[in-house]
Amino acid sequence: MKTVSIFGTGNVAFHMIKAISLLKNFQLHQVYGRNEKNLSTLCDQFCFEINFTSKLADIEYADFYLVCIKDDAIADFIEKIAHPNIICMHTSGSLELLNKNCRNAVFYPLQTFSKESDLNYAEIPFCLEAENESVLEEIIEFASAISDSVHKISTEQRRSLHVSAVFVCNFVNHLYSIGEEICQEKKVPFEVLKPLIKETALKVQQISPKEAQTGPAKRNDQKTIANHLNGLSSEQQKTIYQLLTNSILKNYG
């Protein structure tokens, strides 16, 4: 049985621990976090015993090191833990394939992670990159044990996916937040919008987003657009509304 050690205490680390705990041929060996309090809190969330440490000197050998920390710290951290015989993988969507004293790889799960969410790991796309075919074969085996959606991609492709993910996930969620603010201002329950949110997400599973587009900007309904802008109380909301409206108008001529 191959062993995996996790480095990090955030949302990605939480779900990778959970995913690995479900596997038959891969075993969680150790979890590292530099903040002892955060590490202890993380490990307490699981019903099984975890070998964890907050000391670099106590990090043990494993077949795979999965580094789930913020992008700015990844390169320096892997340099500290690198070992020529260990596959060190980072989970960043934007960082390049590193060249450290280890078997270098990228193990990028394309999903939004929150500890409160119950995810189906078999549906999560894992985007993989490695320094050579031997390492790639091993991480494909590992990723395939978790997910049915495993993809070999280049750094450039992964970065493009990451930017796309910001548009379809992070930016969209921010727009949800703006919609919620507008509802709260007028004392309308945000729950009224949830069926619309759900249908919009379901629609793009069947047709392309360009085909799915509806609304006043798509129809070039200038009277409605003007009414919307006049009704918004925040200049920031007006700026975002106008920017997106102009983009849609341009997209559909």
Given for the second form:
2 protein chains.
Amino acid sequence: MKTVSIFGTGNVAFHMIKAISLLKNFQLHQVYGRNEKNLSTLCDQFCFEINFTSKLADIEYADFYLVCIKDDAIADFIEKIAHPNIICMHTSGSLELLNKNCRNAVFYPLQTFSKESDLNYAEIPFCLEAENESVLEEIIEFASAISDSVHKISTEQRRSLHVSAVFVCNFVNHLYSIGEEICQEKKVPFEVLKPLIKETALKVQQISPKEAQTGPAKRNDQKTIANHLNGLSSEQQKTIYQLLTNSILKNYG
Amino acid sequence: MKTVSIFGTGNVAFHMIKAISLLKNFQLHQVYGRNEKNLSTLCDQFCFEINFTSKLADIEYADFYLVCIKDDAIADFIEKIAHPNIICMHTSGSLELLNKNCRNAVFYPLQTFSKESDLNYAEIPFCLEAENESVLEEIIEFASAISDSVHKISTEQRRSLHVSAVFVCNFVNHLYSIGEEICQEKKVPFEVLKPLIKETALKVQQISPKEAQTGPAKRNDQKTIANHLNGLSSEQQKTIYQLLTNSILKNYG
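Cool, the form predicted on its own is there; where's the form predicted together with a further copy of the same chain?
Full complex below, order starting with the chain above.
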């Protein structure tokens, strides 16, 4: 039985605690958080008891340290907790592999985490990087215990995935927000758009987004495009509509 | 048993034929398509026999005509087939209610249709509009036989839903395409992004997109934003990244 400690109190930490609690061969050892209140709020959400601390001095030995804190705090923090016998992983999509002469690694889960969502951990892609093969093997074993989607990924590839994720998750969600704004303006329930949102995401699980493209820009239907632009009341929305329409026109023109 | 004829040979026609074939109280009567080849290709896909024609003169009487053809052809076509005893519905998101002194109506399914997808018809929102209450009642009965999500929607509201749909479906899909492009460039499998795409869409089924927003722009993480812009090789991608980032910054700043 190997032990894992979690560092951080955010959504990634929450789901990693949950994921580890379901494993047979890995056990949660300790949870560390700088902020006592956030830490106890996090640990109180679980039905099992958690050994937690907010003091650096009380951090105990474990086989794996999984650091789920903000990117700009990771380097300094890992400097403090690094230990020659402990595999210390960060979960950042953009940060390099740190402290190469310790047993450090990258353990990047490519998913959007919120406490509201029940995630199927077996489906989460874990993008792994390590200084050497022996560390890599150990983190592959850990990641494979959680998920069926484990990938050895270079720093450069991980950074590309991270920026892609901004397009397909953060920006996509912003377009959902704009859809909701338009609905609110005309007092149409946003509910009505939800099946379309779901189906649009499910479609590209089967076919390439290039093939899945539909809509007035794809058809070069200038009349509908002009009507839509006319109907939008916000300049911001118009600018986004125009830019994305032009981008689709360029790709399919 | 009421009868329904379908006009058109595209994806909407395909799924409406399929949806009607599952109903008890409504029966498919005839399928019309202008293009003989497309028409027979469409009808050959079904395991049941279909009465089809490409001749206007052979169009038979049915209780409902469901016109699933391109927006700019609808008005002229309905002019040709309109009949005082037949409820004639078009499926356009943007076109007005036509030929008001016939029994015309709007039957707008708010979904993206492709032949590859198995759709749960019970979940498709149908947005209905009719000249008078009696026609409305009849089309509500028909739509309710297919779906649990039936809405009486004004022309103006329908147009807003249509432009919202461009944002949450067509533009969203274009962002998926960009994600795929970036992956291809760095030889990372696009597969890795698919669970994220799915979860992003599922999240807003439960919580508002405003609450669901995450990412560097939401956090005003200028360092990551600069790194991402630096890493993008296409000017098009950079412009879209910058505009959507600014739009998120404005909303949450």
